[in-house]
Amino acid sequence: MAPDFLTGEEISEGLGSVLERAAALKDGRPRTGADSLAGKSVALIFEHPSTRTRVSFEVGIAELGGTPIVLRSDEMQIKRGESIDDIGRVLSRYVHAIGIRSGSDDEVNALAAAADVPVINMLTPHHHPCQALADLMTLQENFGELEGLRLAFVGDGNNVARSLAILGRAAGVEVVVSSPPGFELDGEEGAILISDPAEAVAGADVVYADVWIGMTEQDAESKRKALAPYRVDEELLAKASDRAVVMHCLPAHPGEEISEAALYGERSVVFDQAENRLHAQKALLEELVE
C-alpha cells in the first residue's frame, strides 16, 4: 500500500528525520537531492486557488528533477461526474504521487483509498499538515529543540490548529488552542484547550494567528465579533515569552486577527514559514516518492 500523507500522523515516527532532510535541502547539501525525482510525475488538484501551496509544491518537484502536473478541478472529467476514486485508479497509472487541495476531507481519503500511489494532503477542511510539517522546520531553525516548546494558537480551532496539534505532539512540542466557544478545536488531537487568549499565550515560546474567515465560510460578520479578542497584537505578545516568535500561515489580514506590527515586527518569522513550505515539502515527496 503506498504511504500517503492526509494528516501528519503518517510520519510521526520518521519525523525529525524530514525535518533533517528538509534543513539540508534549504542548505543545499548534499547537492545530489537534485535529481532525486528524476524521470517521475507528480499530480497537483486544486479544487480551490492557492498561491503558496501550488508554487512551493511545483517549484520543489521541479527542483528535485521531477515533473509538476497542475489540474484544476475544472479542467477535469470530475466536473462531469467522474468519481474521485476512478480518478485516483487513472492517475495512478501516470504519476507516481498525488497532491489533493480539496474542499472534502471524505474525497481526499476516497482519492487515497483508490490510488496505488502516494497521495498527499495540500489542504483540507479539517487538516493542513504540510502548513505543520514547514511550521516544526520553522521552530527548529529559530530554537534548535523542538521538545519542550510551548505554541498558542490564537482563533479560530481550525485545519491548521488541528495540524500544529497532531504533529506537534510528534514532535515533543506543547499546543495551546484558545478560542471562543463555538470555534474550539475538538481537542482530541492532543491540544491544550484554554479559551482565555492571555492565559493561553502566557510563557509561550510560538505565538500563532491564522485568518478568521475561510473561503467558504457564510456568517463572516458574527464569526468576526466572536474572534475580535482573540487578535494577536503587541498586548497579547507581551504576555508571552521573552523569546516568543509570531507565526501565521498566511494569507493574513491586517487589523484583523494580527496587528501588523505582530505580523512585520522583529518578532515575526511568518515569511521563513512560508518560504520553508518549499524545503519541507521537497524532503516530503523524497520520503513518499518511490
Ligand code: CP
Contents of the next structure:
Amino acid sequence: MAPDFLTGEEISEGLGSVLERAAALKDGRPRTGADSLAGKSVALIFEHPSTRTRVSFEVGIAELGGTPIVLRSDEMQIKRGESIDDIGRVLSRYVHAIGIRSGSDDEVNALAAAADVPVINMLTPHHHPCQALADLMTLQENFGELEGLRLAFVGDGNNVARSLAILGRAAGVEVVVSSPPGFELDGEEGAILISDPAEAVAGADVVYADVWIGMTEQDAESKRKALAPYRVDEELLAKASDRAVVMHCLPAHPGEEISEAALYGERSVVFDQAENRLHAQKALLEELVE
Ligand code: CP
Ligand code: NVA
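The block above covers the form predicted alone; next, return the form predicted in complex with the named molecule.
So here's everything in the complex, that chain up top.
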C-alpha cells in the first residue's frame, strides 16, 4: 500500500523528521546528490481554485527534479462522468504520486483506495493537512520548538482548524478553536473548544484566522453574521501572549475575518506560512514518493 497524506495523521510518527528536512531544504542543505524526484511525475488535480497550493507544489516538484502535471478537473473526463476510481487506476500507471483538491472527502478517499501511488490531500471540506504542515514549520522557526505552544484558531471550525488540531496534537501544540454555536469543530480531533474568543486567545502564542466562507461551500449571510464577533483584530490580539504571532493561511479578506493591521502588522507571519508551503511539501514528497 502506498503511503497517503489525507488527514496528516499518516505522518504523525515521522512529523519531526519531515519538519527537520523541510528546514534543511529551506536552508539550501539538500541531501547528497539530491534530485529526489528525478525521472518521476506528480499529477495535481484541481477542482477548486488555488494560488499557493498550485504554485508551491508545481515549483517544489520541479526543484526536486520531477515533473508536475497540473490537471483542472473541468478539463478531465471526470467532467463527463468517468469514475474517480478509474482515474486513480489510470494515473497510477503514469505518475508516482497524485495531489487532489476536491469538494468531497469521500471522493479523495476513493481515489486513494483505487490508486497504487501516494495520494496527497490538497484541500477538502474537512482537511487541509499541507497547510497545517507548513504552519508547524513556521512555528518551529519562530519559537524554536513546538511542544507546549498554545495556538488559538478563531472563526469557523473548518478544514484548516481540523488539520491544525490533528497535526498540532502530533507535535505537542495545544490547539484551541473558538467558534460561534453551530460552527464548532468536532472535539474528537483533540482541540479544546472555547466559544468566547477573548477567553480562547488569553495567553496564546499564536492567533490564527481563516476565511468565514470556504471555497467548497455556498456563501451564507447567516454564517457571516454569526462569525462577526470572531474577527481577529488588535483588540483581540492584545489579550494574547506578548510574543504572540498572527497566522492566516490566505487568501484573506482584510476587514472581514481579520483586520488589515493584524494581517500586515509586525506580529504577522502569514507570508512565511505561504513560503513554507514550498519547503514543507518538498519534504513531504520526499517522504511519500518512492
Ligand atoms: N492556503 C492555500 O491553500 O491557498 P490556495 O487556495 O491559494 O492554494
Ligand atoms: N478554509 C479555506 C482555506 C483556503 C486555503 C477554504 O476552505 O477555502
